[in-house]
Structures are given as structure tokens and as C-alpha cells.
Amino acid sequence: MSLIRIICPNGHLGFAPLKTDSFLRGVEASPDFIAADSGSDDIGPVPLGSDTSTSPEAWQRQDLEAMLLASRRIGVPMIIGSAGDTGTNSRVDRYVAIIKEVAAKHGLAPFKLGYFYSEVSKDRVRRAIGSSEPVLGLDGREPLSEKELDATDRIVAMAGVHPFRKLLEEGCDVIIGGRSSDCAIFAAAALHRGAREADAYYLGKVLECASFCAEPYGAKETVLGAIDDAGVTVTAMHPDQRCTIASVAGHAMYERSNPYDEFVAGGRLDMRDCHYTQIDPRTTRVTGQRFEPAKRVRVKLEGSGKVGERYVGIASVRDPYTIAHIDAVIAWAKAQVVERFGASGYELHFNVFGKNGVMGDMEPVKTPAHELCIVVQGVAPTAEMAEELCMTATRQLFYARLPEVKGTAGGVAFVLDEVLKASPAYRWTVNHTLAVDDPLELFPTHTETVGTEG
């Protein structure tokens, strides 16, 4: 007998729409919860810093509507974490508004809606910087300084299971969460049903990206995870996908420098002794996971700060001689920028696709390309300066003087004559952890009744 069954239809709700057929199969499999993560820092610091979504609202609304209607039809809770890509307060408010709009559109019977916020004030973080428990850095960063805090525009804390469990205990039928640990979204539901911590957190780890734990690859398909007395199982809902030993174990290692540990607010999931068993062609069972509670609860913080306004230029090169001397061409363009703008007060970036454009100096393949695409980014305090900066750097690629070149036509072509206004440039300023006495302190919860009577 299963203790809990959860379907996840999308590994990043709204980033691309869920696939309807496998979702409906999952709904008909009688889950106890329908849950999905809706955020990621994979999208970079811009959405957090600018308080926007990188995903179209139409896609987010489509997934929310499908999940809400299904959850109300079969009478099970629906849980969303990291609303609107970043989990900022405005994104939570937007998702709450969408839930209300969909409920009104379809005349849904009353249900209890819960939500929580995740933004953290700079004052709260500043107090911790000067305390006996500093804001400790992750991934080799130093403890957070006041200088970096001052350079930050917006901070979110990453919730563990705690606000989700609180809202479930209060009887919420739909939960919209601020920034959240991916696995905590699902683990909270499992813990609410009495699962042991190790199984609950592993269930969350395997479900967080939906069909990324299945093969053959197919994004945005639904998977079903379950916990019973024998451990955790995960089953692909698409008829042509399988959750295999290789695909499930591989996903446990996904996006991490250490494949064995998953850290959350309150502890660590240890996957070193996990054992994987194929129990039918589309289902794998996982056992052997352990959970180690933390002696002190530390909550991860993410912060983003604005660098400047940004414009982008695009140039292309086919001439073999120019390609062979592309570093000299870029050096010429940089020199012209310095001549006009000086050597500081802006940022200028050249990504040369066809020559280490993706991996930079880490690129192991040194095979020369027969053509190149150069993407120029100009970042400056004002849009006017960024546009001129980017245009100077892009056009001067055409005018670069190289040895042995006699003609005046230049060796560079432009995809567009103009440069393009892009999103402002932001950088990650905070990737740290904050000690808390109460794991709910940073995540205020709210509830209300939504829907129409009779």
C-alpha cells in the first residue's frame, strides 16, 4: 500500500508548457498531490534583480489552469514552489491572482488557498552580517560583506519544507510558494502524510524535474512518484518513456558538483548507499537513502544586483584571414572603445561562436571554424551610453586593420545594422546561508478562501 503518490507535470512550470497527454494519464493514476516547481537560478540573475519572469505568462497560466482544474476535479491538493521563475513577492502575488481568475472563470467551488513569501529585507541580512553568526558563502564565496549587500537589489530566501507543511496542516487545497528548494516542494507533502525524512526528500529529488528522470529524453512529460513500505518508486506516465535504473540514478547526480548530497534548510539527504531496482519496464524503486538533520538551520539566500543597461550587437565572419586573426580584430575594436570612452566605467564582452563561444578557455576542441558569429555586449550606466558603446565595438570589427590586408571592404558582415536593446545586466551578489532560530521566520504564510458558493 502506497503511503503517498505525487505527480509532477513540469520540471519548471511555465518555462515550456506541460504535455497534456501524459499529464492526464498521471491524473487518472489517482495521485494524492499534484505538485511542480516553477523556478530556477539557471535563468541567471536578471529576473530576480529586475523582479520579472523569464517565462511568458500565457505558458505559466496554461500550466496553472491545467493543474488547478485537475486537482479540484479529483479533490487533491496542488502545490507550486518558486512562483514565476524567482519566487519574489510580486511573482507569488501574480500566481495567486491567476488562481483566483481561473477559479472564477470555471466557477470552481470554494477551496482554501495558501501562499507564502520569500523576499528578505537587506536590513535583516545586515543585522546578521554584524552578528556572531555571519552570512556564510557558498561555492567558495567569502562571508557576505556590507559592500556586496549594498550592491544588491533584491534577495530571496530558499524555503525548506516548513512553510509548505504549515499550510498543509492548516488544510490548504492549493499552495503557492515563494522561492523554494526544489525537492522540499514534494518532500513537504510526503512528510505531511507520515513518510520518513529520507524517503520524502529522495522523492522530492527525483520528482523535481519531472520527466528528466526518464528515458528517452522528453521534456515536460509527467512522472509519478510514490513512497511505500519498501522505499521510493518513480514511474513515467508517457507510454514511450521509462524510468530506468540509469535514468533515475543519473538524475540524482544532475546539476551538482557532489553527486551524493542534497542540502536543504534543516539537513542533508545522503544518496551514497542508494540502491536502484527495476520493478517493471517503466518503474524504478530506490532504497538506501539517508537523511541527516542539521544541528543549526541555515537558509540559503539568493541576491541579484544591477550592473547597468545593456545593448547587443551581432557580427559574422567568413573570410579565412580575418578568422585566423580574430583576436587582433577584437583587440582593435576594444582599442577604439577605449579611445572614445576611456578604460573604465562600463563593461564590454565578446562571445565568439565558432571559437570557444560557449565554454571560453575551458573549450577542449581547437578545430578552426570556417565561419564565426560574434556577439558583442555593451553594458553601461545609461541606455544611451550602452547603445553607443556597443555600436562602437560592433562596427569597429569591420574597420579593423590587419597586416597584409590591402582592400577597404572589411572582413566582417552584420546580421543587423543596428544594435539591439537587451535586458539590463545583473550579477549574482548573494549566494550565502543565513542562520535562523525559527525556520518559518523568513517565510510569512497567508490563507484565504477562493471560489464561488453553489
Contents of the next structure:
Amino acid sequence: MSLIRIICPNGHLGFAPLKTDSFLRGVEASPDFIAADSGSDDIGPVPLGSDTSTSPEAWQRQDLEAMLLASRRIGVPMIIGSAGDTGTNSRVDRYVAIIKEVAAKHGLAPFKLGYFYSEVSKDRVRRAIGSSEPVLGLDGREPLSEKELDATDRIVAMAGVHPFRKLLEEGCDVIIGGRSSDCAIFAAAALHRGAREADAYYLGKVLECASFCAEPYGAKETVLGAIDDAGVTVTAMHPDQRCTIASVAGHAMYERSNPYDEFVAGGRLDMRDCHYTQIDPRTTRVTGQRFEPAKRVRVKLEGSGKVGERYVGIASVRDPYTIAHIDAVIAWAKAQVVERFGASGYELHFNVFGKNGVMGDMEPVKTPAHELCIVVQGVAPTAEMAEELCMTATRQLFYARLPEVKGTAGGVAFVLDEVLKASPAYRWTVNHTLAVDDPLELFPTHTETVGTEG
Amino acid sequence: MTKLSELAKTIRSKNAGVDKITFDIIFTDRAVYEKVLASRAITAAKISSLYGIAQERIADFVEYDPACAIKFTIYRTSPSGSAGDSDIFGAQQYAPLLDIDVPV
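Let's see the other form, the form predicted in complex with the partner chain, since the form predicted on its own is already up.
Now the full complex is given, and it begins with the chain already shown.
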């Protein structure tokens, strides 16, 4: 007898739409919860810094509508974490608005909607920097400095299970979360039903990317995870997919530094002694996971800061002599930029595709291709300067002075004789942890009733 | 000698957070996996040499038996998505692994 069964239809809701057939199969399997994560830091620092989504609203709305209608139809809670790619307050508000609009559109009977925010003020972080518990760096970073904090535009905290559990305890039928640990979205539901922490967090870990834990490869398909007396099971809902020992164990290492530890606000899931058993062709059972509660709760912070406005230029080369001397060509363009703008106060980047455009200095292939494409990025404090900077660098590739070049009418080819306005450049300024006394402190929760009477 | 791409089912790379890229080499046949391990064709030192990076940039190197996988993680030189980053997701950094010669 299962303690809890959860379906997950999408590993990053909004980034690409869920697949309907396996989702409906999942819904028909009578789960206790329908849950999905909707965010990622994979998308780079621009959406968080500029408070935008990288996912089209139409795709977000489509999946939220499918999940809301299904969860109301079978009468089970729906949980979303990391709303709108970044989990900022404006993204939570957008998802809350979509839920209300979908409820009104379909005349759904009243239900309780809960949501929480994850943004953290710079003042709150600044207080910690000067305290006896500094804001510690992750992944080899130094503790956060006031200077880096000053360079930051927006910070979100990564919620653990706490705000989700609070909203479940308050009887919410639909929960929209700000930035959250992927696995906490599911673990909270399992803990709410009385599961062991180790099983709850493992269930979350394996479900967070939906069908990425199944084979053959095929994203955005629904999977069903369950906890019973013996541990965790996970089952593929797509008729041609299977959750195998290899696919489930393999997923434990996906997108993480090592396959053994998953850190969340409040503890660490230890997967060192996990044991995997195939119990039917589409289902694998996992046992042996452990959970070690943290002695002190530290919450992960993500922060992004604006570097400048950005323009992009594109130039290509076919002359083999020019290709052999591409470094000199780029040096010429840089020198022209320095002549006009000086040596600092901007950023200029050249990605040379056909040489090492994808891998940069890590590229082991040293022989260039027969043609190159150079992507130029100019970043500067104002859009006007970024445009001129990028235009100077791109157009001067055309005028580069190579002593023995035969083609003296122009050194590069252009697909566009212009530079293109891109998103402003941001960078990840904060990848740190903040100590808290109350794990709910950074995640204020709200509830309201949505829907129409009879 | 056999190319690694002929021995492994999956060879991939992807961000592990904003400061690291992680690489997974996954085998379907445990005997093949064990032969590759025994060959010592894939070690932290070999990876460091193949990618031209100092060994200190390798944050983790794990032989992960439950999934018949070799997994290693490297630090980026600047965080993902900074201007000039050519691979925001870190998804195309595995290609040099495909051609590693394994003496099996």
C-alpha cells in the first residue's frame, strides 16, 4: 500500500510544453499530488537579473492549465516550485494570475490557493555579511563581499520543504512557489503524508526532471513516483518508456557535481548506499537512501547583477590566409576599439566558431575549419556606447590589415551589415548560503480562495 | 584500441550549478564499464591533459558503480551565461571524450 503517489509531468514547466498522452495516463493512475518544478539556473543570469522569463507565457499557461484542470477534476493538490524560470516575486504573481484566469475561464468550483515569495532584500544579506555568520560561498567561491552585493540587482533564496509544508498544512489545493529546491516540491508533499525524510527527498530527487529518469530518452513525459513501506518506486507513464535500474541510478548524477549528495535547506540526502531493483518492466524500486538533518539551516541564495547593455555582431571568414591569421585580425579590431574607447570601461568578446567557438581554451582540436564565424559581443554602460563599440569591433574585422592578404576589398563576410541589440549582460554575482534561525523567514506565505460558487 | 564512443551508451556534459560543468560517461554493460576502469584510459590526469586544464579545475572525479558510470566535474573560469560564455548550459563540452582511445 502506497503512502503517497505523485506524478510529475515536466522537468522545467514552461521551458517546453508537457506531453499530453503520458500526462493523462498519469492522471488516470490516481495520484495523490500533481507537481512540477518550473525553474532553473541553467538559463543564465539574465532572466533573474532583469526579472523576465525565458519561457513563453503561452507555454507556461498551457501547462498550468492542464495541471490545474486535472488536479481539480480528480481532487488532489497541485504544486509548482520556482515559478516562471527564476522564482522571483513577479513570476509568482504571474503564475497566481494565470491560475485565477484559468479558474475563471473554466468556472472551477472554489479552491484554496497558496503561494510564497523567495526574493531576499539586499539589506537582509548585508546584515549577514557583517555578522558572526558570513554569507558563505558555494562551489569554491569566497564569502560574499559588500562589493559583490552592491553589484547585484536581484537575489532569490532557494526554499526547502518548509513553505510548501506550511501551505499544505493550511489546506491549500494549489501551491505556487517562488524559487525552490527542485526536490523539495515533491518531498514536502511526501513529508506531509508522513513519509520518512530519506524517502521523501529521494522521491523528489528522482521526480524533479520528469521522464529524464526513464529510458529511452524523451523529455517532458510524465513519471509517477511512490513511497511505500519498502522505499521509493518510480514508474514511466509513457507506454514506450521504462524506469530501469540504469536510468534511475543514472539520473541520480544528472546536473550535479557528484551522484551521492543532494543538499537542501535543512539537510543532506545521502545516496551512497542506494540500492536499485527492477520490480516490473517500467518500474524501479530504490532503497538505502539516508537523510542527515543540518545542524544549522543555511539557505542557498542566487543573485544576478547587471554588467551593461549589449550588442552582438556577426562576421565570417573564408580566405584560408585570413583564417590562419585570425588572431591578428581580432587583435586589429581590438586595437581600433582601444583607440576610440580606451582600454577599459567596457567588455568585448569574440567567439570564433570553426576554431574554438564552443569550447574556447579547452578545445583540443587546434586546426581550424575551412570557414569561420565570429560572434562579437560589445558590453558597455549605455546602449549607445555598446552599439558603437560592437560596430567598431565588427566592422574593423573587415578592415584588418594582413600583410599578404590577396583580398583587399574586405576581410570578412557579413550576413547582416549591422549589430543587433541583445539582452543586457548580467553575471551570477551570488552563489552562496545564508544562515537562518527560522527556515520560513525568507519565504512569506499567502493564501486566498479562488473559483466561483455553484 | 576502441573509441570511447563505441563503448559508452551516453557521453554528456551539463551545468552543475552556475560555476561548474559536469560530465557523465554511462555504460550499459557492467563488464565493459569495468574493463574501461581497469584500462585507466579515463582518469583525472587524462582529462586534465585532454582539455588542457590544471587538475585543480577538476572538482570531482567519481567512478559510480550503481549506474556503471564515470563522472567528473570541472570549475568554469567564469560563471555560466556571463558575456562571452559560449555554452550557457555547458551541454557541448563532452565532444573530445568521444574519441578517447580505450585499450580493451
